[in-house]
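Next up: just one chain, as structure tokens, the form predicted on its own.
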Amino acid sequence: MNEGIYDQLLRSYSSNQKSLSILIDPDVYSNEDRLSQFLKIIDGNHVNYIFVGGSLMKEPDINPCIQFLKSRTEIPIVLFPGNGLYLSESADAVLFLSLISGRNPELLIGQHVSVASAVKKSNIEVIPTGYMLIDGGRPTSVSYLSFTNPIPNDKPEIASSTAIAGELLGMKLIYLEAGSGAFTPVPGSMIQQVRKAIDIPLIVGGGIDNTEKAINALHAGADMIVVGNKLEKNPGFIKDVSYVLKKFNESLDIH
């Protein structure tokens, strides 16, 4: 039996191995030429997962994007849905996101109900994920479209309590998100406090646009860092962040 994506994440978490995911927006990478360029950029670098998703969805069907990626890379493809339309059985897994930092019932449970039957009938691996928006210093697409306020970035106690609640409700992952193009990433002090509070893998994304911020997130306790928006502007950043991850794992005698 093949190892599932969540089994991989748990194995990495239990061995303290850090992971890197690249987030691509199918509206940005909307044709095979752009996707081919993306795959050339990540080729040979230390990329563990490719997340596919975004806050908006101009393309009505993401299957062509997923199928193209699956035909040309062995890197697992994980759906990062901005809404219930982001479903493709061609992907390896879907992060079934519940926006636990907000109070919008549609993103806590409403949209999940509308797609639940289709998701259960599919063959895709479902990973319940507690999604938490953290103030990144500017309004983001996620906060605007979700009608929710992010957790203040100087309130780690709120973040840790929210993460604990997510774990107790059965979430298998916690995802701290500062938002695409955030001025400031999730603070290290908040990552550290959340990491100490929960016993499930912790993903951190948003605003990681240089190696120092990547290193800080890893040292603070992120099990996986996610990079996306920066690569659209500076594709060469993948080499830098990949090298950071490789050297960090090597420093822990993890290969």
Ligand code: 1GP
Second form
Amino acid sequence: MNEGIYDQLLRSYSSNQKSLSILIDPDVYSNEDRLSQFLKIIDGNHVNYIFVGGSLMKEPDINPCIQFLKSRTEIPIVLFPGNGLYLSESADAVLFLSLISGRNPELLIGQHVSVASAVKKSNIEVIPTGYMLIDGGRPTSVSYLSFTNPIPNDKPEIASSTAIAGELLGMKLIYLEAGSGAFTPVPGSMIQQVRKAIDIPLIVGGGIDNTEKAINALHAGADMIVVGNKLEKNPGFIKDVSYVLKKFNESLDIH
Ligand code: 1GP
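Having gone through the form predicted on its own, I am curious about the other one (the form predicted in complex with the ligand); can you provide its structure?
Okay, now the whole complex, with that chain kicking things off.
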């Protein structure tokens, strides 16, 4: 039997091997030409996962996008739904996100109930994920659309307690999110504290738009970093960030 995505994540976590995911918004990469350009850009670089998702889903049928990607790349495709309403069985896994930093019942459990039967019936691997929004220095699409307050970025103890609660509730991943295009990414001190507090893999994303920020997140203990926006503006960034990741893993003696 093939190793599932979560097994891969656990394996990397146990061997302290860091991963890089690229987030693409299907509303931006909305046709085969754009998707082909994207695949050309990442080709030859070290990318572990492609996350697909966005806050506004203008095109609710993401099947064509996922199927196209699956036909052109071996990189696992993971759904990162901005809302609970889209699913593609062609993807390798879906992050079943509960926005545990917020107190909006729809995003804690409500939308999950609406899609639960369909998700359960599908063959897709489901990864329960505690999703935590951290103040990134300005309102982002996620904070606006989710009707939730992000955790202040100078309150690492709130973040770590929230992450522990997520783990105790059975979540298999914790995702610290500063929001796409955040001015400031999740601070290293917060990543460090959350990392120490939990025993499950930790994903960090939002506002990672230069190599220094990527290195900071990795040093602080992120098991995976996610980069989106910056690549839309500067595709060349993929080389820099994937090089940083490779060097980081090599420095930990992992090749
Ligand atoms: C994924 O929202 C992020 O967690 C992506 O953020 O677009 O700022 O890289 P950026």
